[in-house]
Every structure is written in C-alpha cells, then in structure tokens.
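Given next, in structure tokens, is a single chain: the form predicted alone.
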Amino acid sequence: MLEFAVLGLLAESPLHGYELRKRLNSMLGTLRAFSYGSLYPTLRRMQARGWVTADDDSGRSGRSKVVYSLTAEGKERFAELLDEAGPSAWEDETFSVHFSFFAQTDPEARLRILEGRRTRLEEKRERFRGAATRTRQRVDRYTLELQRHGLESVDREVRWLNELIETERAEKTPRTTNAPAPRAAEDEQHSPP
C-alpha cells in the first residue's frame, strides 16, 4: 500500500521525504500516519528495484535535501498497480489508496474496484447482522451500541458506493438525445406562399 501511494504521489511531481510524508498523511488521513521509519526503508527498496531515483538538492540554506523522482520503470509499476482491480484493491487497508488515484485509473478498473468493495462490505454487513442476532442476549448495551455503530457505518459506505457506481456507469454510457428535428419550421419557410 505504501509503495503504491508513494509511486502515485511521485507520478505527480518529484518530492523530498518531508513533503512526501506530509502528502501521504494528508491523502490517507491521520489514522494512517506514516513515520519516517517506514517511509525511508520503503523508498530505499523502491530505489533498489529501479522505480525511484534520489537526487541531492541543496537549497539556499545549504542543507542537503534528497528529492525522489519516478523512473520509467516506476511509472510502469504505478500503471500496473492502477490496473489491479482484484480483491487486494477492495480491502480496508488498500481501498482508500486506490480511490485516491481514481482520476488516473482506467474507468473499467474503477468500476471493478467499486463493485468489489461493495460486495466485500455487503458480506461484512451480513456478518455484523448475524453476530448482533447471536449475541444480543449475552452482551451489554455498550457492546450492542458498538455493533449498531459498525453496522450503520457499513450501511453508509454501501450507499456511498452505490452512488459512485451509478455515476461511473452513467458516465460510461453514451447519452443520446431524442429531440425531434426542427423540420416543420423549415418546411414552412421554404414552401411557396
């Protein structure tokens, strides 16, 4: 997930580590804050694979900053990851990263990811409902509230996904207009008096 997000951000522009971390945190939210301890080893692995280059860029302050850029291989890898629309793209940990780069994702892949995510959440919703039914008498009211909250969250996301899927399908379908041609008015203008 982190490699995909880094590739996507570097596809937009070269960045130094601090700016890259800042953008990762703002893109993916504070719940998934990335430390330098996870970012820099990831950048080194990506550099070893030939996906990223690291160039020293000394600023006016004289401090050295390393600026990371995508290589041609890195761009190819990012394109491959954008096209992956299987189960790994639907999971809780990876869906938001894929969604963050939907503007660059093929419409067919976007639709597969959205539909897969919806299916995964519908399965999760059924598990929530089953667990709530089985445990209703054995748990306290706070646990029941937590279960209700989880179910409402999943319901809300399923509704959101339904709207997104409907929009994707509408944009995919070419629109035709059935407006009648203004033939009668033209005929009247050209007919002899």
Second form
Protein chains: 2
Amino acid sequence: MLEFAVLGLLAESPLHGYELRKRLNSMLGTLRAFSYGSLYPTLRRMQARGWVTADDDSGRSGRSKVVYSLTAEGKERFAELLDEAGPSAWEDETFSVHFSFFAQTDPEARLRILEGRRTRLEEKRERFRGAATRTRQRVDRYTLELQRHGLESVDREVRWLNELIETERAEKTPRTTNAPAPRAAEDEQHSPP
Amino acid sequence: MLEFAVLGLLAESPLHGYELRKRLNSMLGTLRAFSYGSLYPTLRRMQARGWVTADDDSGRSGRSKVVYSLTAEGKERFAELLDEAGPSAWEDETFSVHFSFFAQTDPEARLRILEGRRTRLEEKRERFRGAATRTRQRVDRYTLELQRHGLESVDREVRWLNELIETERAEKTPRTTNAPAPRAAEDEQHSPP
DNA sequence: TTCGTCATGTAATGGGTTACATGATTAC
DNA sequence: GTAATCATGTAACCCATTACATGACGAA
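Could the form predicted together with another copy of the chain be given as well, to go with the form predicted alone?
Full assembly next; the chain just shown is listed first.
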C-alpha cells in the first residue's frame, strides 16, 4: 500500500522523503497519515529491489537531502500494479490509493475497480443486513444508531460510485457509436435511480 | 481495541469464541471483521491477566466449547476503559467501540467522547483544507474528487455528532433547571445550523 | 454423503506505529 | 536566541491478518 503510493508519487517526479510524506498524507485526504517509521524503511526496501534510486542532493546548501527517483523497473512495477485491479483494489484504503492514480490508469481498469468496489460494498451491506435481522438481538439504541450511520455511509459511497461509473461509461461512448453495448443488462443490477 | 470490545461483550454475558466473533463483527457494523487469529490469542492473554475465565462447556454434547466469562478484575478493567475517554477514544475505530458501549457509559463520559471526536474531526478537516490550499498543486480531477468526497464524509460525521451531542445535552437538562449552564459559549463554536 | 456452518486453534508474516535520536534552516 | 518546521533515520513494539490444521454437527 505504502509502496504502491510511493511508486505513484515518484512516477510524477523525484522527491525526497519529507516531501514524499506530505504529499502522501494530503493525497489520501483525511484517511491516513503515514509516519517516517514506515516510509524510510519502505524506501530502503524499494531501493534494494531496484525500483528507486537514492541520490544525495546536497547541492547548494550543506543540508542533507536524499532524492528518490523511479528506475525503469520501478515504472514497470507501478504500471503492473495500476493494471491489476484485483480484489485487493476494492479494499478501503487500497481503493483510495488506486483512485488517486486514476488519471494514469487505463479506462477499462478504472471501470473494473469502481465496479469491483461497488460490488464489494453491496456484499458487505447485504451480509450485514442479513446478520442484523437473523440474530434479532435486543440491541440498545446506541449500537443501533451506530449501525444505522454505518449503513448510511455505505449507501452514500455506493451512490457516489454509481455516479462515477456513469461518468466513466459516458466518456467511453460519447453518444454516437452503434457498438454492441456489451452486457448492458448489468447496468440495472445496481441501485436503480 | 479487540480487548476492549471483548471485555464489553463479555460484560453482558459469557460467550464462547465463535459467538464472540460474530457479535464483534455485527457490533462494529461494516467497519471491521476480526479474525480468529487475533481473537483467540487475545482471549488467552486476557485469561493470563486474570480478566476472564475459560470454562469448558461440553455439557450435553461432546462438542468442545469454551465459554469465557469476565472476572471481577475484568469488570473493573472494563469500567476503567469506559471512563477513560482520552484521546485514544476519538480515533476512528476506537471511537466506534466506545460508542457501542455508550449504554453502559457514564453520561459525562459520553459527552466528552462525542465532543472529543468532533474536535478531532474538525482539526483534521482544517489541517487538510490548509494543506490543500497552501500547496496549490495541479491535482487531477480524480484526486480532487477523492478529496472532495473525503471532506464531505467528515462534514457528514460532524453533523451527526452535533445531533448526538444535542440529544445528550437535552437529556441531561430535561427543560426545567436554572443551572448555571457552564461554558455555554462553547456551544456556538461548532457548525451552527 | 456432502455441504454449510459451528467450533477451536497455531505459525508465519505483515504492515504499520510510537518514541527516540539528531541536527540544519528559516522566520520572528 | 528561540521556536517552528525541514530533514533523516532507528529500535522496539503492536495488533492484526492469512493460511493452515482439525474436526463435529445438522440439514438436504
């Protein structure tokens, strides 16, 4: 995860650790704050694997600054991860990182990830609703309220994903096209408006 | 965290591991799913510390079932944690667990936790907004959209907390009372309706 | 008889945090 | 001169996951 994010940021431009961390944390908005204790060891590991190079940039000032850049292998690895779009990409935080790099992601992969995420959330919701009704426990109002709020959050994200998916699809087919509209039925499986 | 949750569930009634896990996961709604790999070792640790006892309940059937119950120390420890309401209680997941046990929590502690959580979210939001405006990076629309959605989520939770806090306060002072209304000014610090 | 789910656990590993240690540079 | 923030790192620890191993019970 950290690794993936670092690859993505370095793919844009070389950076040193401190700056990298700031970007990392602003990139993921409110949901994460990596510490140096994980960042620097990660950079080392990546260096050992040949994904990044560490160049000492003590150019003008005597201040030590280590600038990390992606190697060719690093870029390759990043491209690989971008395209994976597998189950790991639907998880909360991994999804966010993937989403951050959507501008660099293949449109097909984007759709796969968005849809995968949506399906995952819907499964989660159903599993939860099921459990809640089966085991009709006498839960107090606080627990109930927490669950209600949780479900509402999930619903909200699903709606958000629906909009994004629509947008993505619209861009893929900019209104002309007599293309065979593959698997069009799937469109109706999810939360009809 | 797991420990705290386990203490709380066992405070209601003795349970065996399997059932405990189910309750745990339904309690936390959509946001967590503990595995046995963490549950059982935790139960062992708690047993070693004298917080729970493990009784073999192979009563009617030969099927092995280990029923865990809270000891007096366990109850004490739980009460302690309930009352802590410190900074750790404002963190995402810890907050959820605390909230789940609000029915058993002192009204004052409830308010402290809700307000602490709100302040924490507001700080997070401000820090983030600040960072976003200071470093005016040319971020692509996806990154922007992710951030927008993130901020909206935070706003939504703050509004939710506001309602909960209002309710808590209203219940504390059921309309009579000429009490000195301590620090009433603070009420206006947060997101006016 | 086979499938789902109940039931208990372990070993290896992962992916991070906290706290610490150090020091240069910039702004007031 | 002093506080904030830039800048790099390490060591100890924590809390959990994944994958594995095992097996009984009930329902179809």
